[in-house]
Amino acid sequence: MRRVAVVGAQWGDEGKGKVVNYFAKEFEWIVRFAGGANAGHTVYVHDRKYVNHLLPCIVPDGPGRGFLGAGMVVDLQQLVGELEALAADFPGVGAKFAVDPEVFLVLPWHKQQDILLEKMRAAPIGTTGRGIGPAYTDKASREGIKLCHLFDEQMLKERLENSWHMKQILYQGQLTMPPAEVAAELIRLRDRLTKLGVQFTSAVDMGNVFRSTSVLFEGAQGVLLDLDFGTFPFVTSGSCMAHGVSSVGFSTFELDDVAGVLKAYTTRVGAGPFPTEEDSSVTQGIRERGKEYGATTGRPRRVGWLDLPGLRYAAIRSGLTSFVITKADVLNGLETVKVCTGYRIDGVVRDIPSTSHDFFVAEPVYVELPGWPSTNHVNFLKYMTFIEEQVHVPITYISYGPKTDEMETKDNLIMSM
């Protein structure tokens, strides 16, 4: 059966939950493998908009089911928030969903955490204020909450509660919600997801399952905000990039496909090093015409050029094996369009960085390629067939506008020409 991983190839805000949405029929089970709720992944179903913060980007009027993976970070006030806007809309739609009781929980106070931190630095590095990173934090430091405590209502009170002694004394008493109250919301939300019809089953117990059927695996941001691997400190606080599969039981070595999502530019969302931004009048109306605004934030996302050389540490890192590009459209009706090939490090230009520290000092080199007016106009696909020879990894898919089924092959696009 196919098994597919789709991961952001550049800082997240690709495309991915469109991509992933655009594909979902064509597998029996979606699953989200890692990331929380600062991940925005936007869907339309029938014109209507959904943004999944936390949802798998699965069909909800189709046969595909999802699952929400033990790499994640979960909040349940979000998860039942996101679960009943969709229910409305298809009612029963909770019983397609499965949360492993392995899931780490993000719980009020780590968005207190995120808050307190982020005014506590001298350089901020530009949180979402979600509460990923304390919760990321608590799960290495063994405090906090899995899913699989609310089944354990003692045990649950007894971690609450000694978790709450150390932060009180940590932030001085500047976190408010007690534990009996945090434990009651807990519960609450547990019985409501599965009034939704939610399961609650575990990867191991949905071993054979996923072995014997078709799997699409669902990462969160981009490859370049891996916590290991990104430019760090502007990153994310897990895993980017199809290597997260293990956290449901999978290798990458079963996997057919990892599908990296890239736009025809680049943007980030945030501080951190951007090697290839342009703050210009053209970039500017890449912004307007892209509608470049954060999924999950609202914040205006920073725009700038296709950048070769952070694609080519992404391909690298994440094994991509192709790419779907989006966003193309955004681009129509430019005379040229600038590239970035390489990175001016220490004088010596390079193709690829060898370190996320390379980012912080790169200076990238151009190379300025004639535009086109549509994306069935043979300048686009020489912009693609660059793409593919500098970087070596195909492009299979072209997206072309936000709505799911403005997707079409390559090989499609080419025919129509």
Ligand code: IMP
Given for the second form:
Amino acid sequence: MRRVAVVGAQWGDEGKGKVVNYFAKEFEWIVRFAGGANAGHTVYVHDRKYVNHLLPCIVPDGPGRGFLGAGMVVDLQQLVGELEALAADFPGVGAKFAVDPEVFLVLPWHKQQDILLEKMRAAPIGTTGRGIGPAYTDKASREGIKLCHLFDEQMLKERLENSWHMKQILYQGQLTMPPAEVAAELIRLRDRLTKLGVQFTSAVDMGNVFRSTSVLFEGAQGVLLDLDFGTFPFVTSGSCMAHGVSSVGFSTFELDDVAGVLKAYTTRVGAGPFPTEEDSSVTQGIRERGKEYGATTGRPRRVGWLDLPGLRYAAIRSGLTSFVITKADVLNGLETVKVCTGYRIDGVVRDIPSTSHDFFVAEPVYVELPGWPSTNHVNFLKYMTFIEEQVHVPITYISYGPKTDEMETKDNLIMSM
Ligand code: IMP
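Complement to the form predicted on its own: the form predicted in complex with the named molecule:
Zooming out: every chain and molecule, the one shown earlier first.
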């Protein structure tokens, strides 16, 4: 009956997919609760690589099942594509997934709007172009389409007509694909999902099931990209924090652990403040060794050093109770590693930013620690101890490679030294 949330503790791309996939065998349900196909969760199954954008990272030939919760925005075309690709290797896998009919849909228009809006912005956000912002905007402005509307075709058509009418005024006729076409496409996709065996089941119907079994909640992006508390406006539009589990009917008080995944260094993709960013031959080497290119867009990620003020902020905002550290092996061989211990803001060094705005004006204060030849070396242990003492959150697991089983507990690592 364990319930654990796994969230990103930085700006996303910390390796959550792999971590979730590793733990997946211990849980009956893996639940995505926010975000959409902007996420790119890379997992290896029997040495074969899969990138899930929407699907929860279940073990496809294991007993666990996946749930797409109502806090998500779902592009049905993408979902069908991912399921069909997985079903080619694991026939019948579609029946392992259920989607809450309350999810909002990402429509073809949303992707067009995403691109148009980025062009209109004085300071573009660098979105993934997956229609995430416009889909969440339509949810908040009450124009959105939910999955359940696909089961009332009359209502679906009326809502699409009305939304199209408004959008054509707002976007001066620039959107293509009239509502009748969108409706027909959505119905086709609904039917393909049904054929794949996917169930449409709400969190209300799942309430007793979830409460009588083990559930792993898989976060998307990272706390510093959260709509409310990330580095606004350079954020995504969904919740990236553990409290997003409320969209699946849970309270954070019901969680046994909120595991923050942290990369041993920091990356960010897209625009926005990044106090510890460094563009040097050292960080370029980290980008190459760490294959720091977006799983969704292929864009090179910006690279910098570990940022403890940012981690402290994430730990408080998202109630982190443990850390999983990833990609420390990428730093193997560096003579020293820099770690930001404080932010200088208006001439005063602070341990933690008070507001998201502080990230924009902070100057990083660094210490330099000795590097390690391999993650079995005592200097890596000291690095982890330093993080734990500085952030007051224990590191429980270490991921030392991209494959699912390249992971161990910190205790085991110490024993093996
Ligand atoms: P959007 O979510 O596509 O609207 O993009 C907003 C910002 O969040 C951009 O800077 C994206 O690069 C970033 N972003 C969105 N999803 C991810 C992710 O899964 N990992 C890292 N960055 C992301």
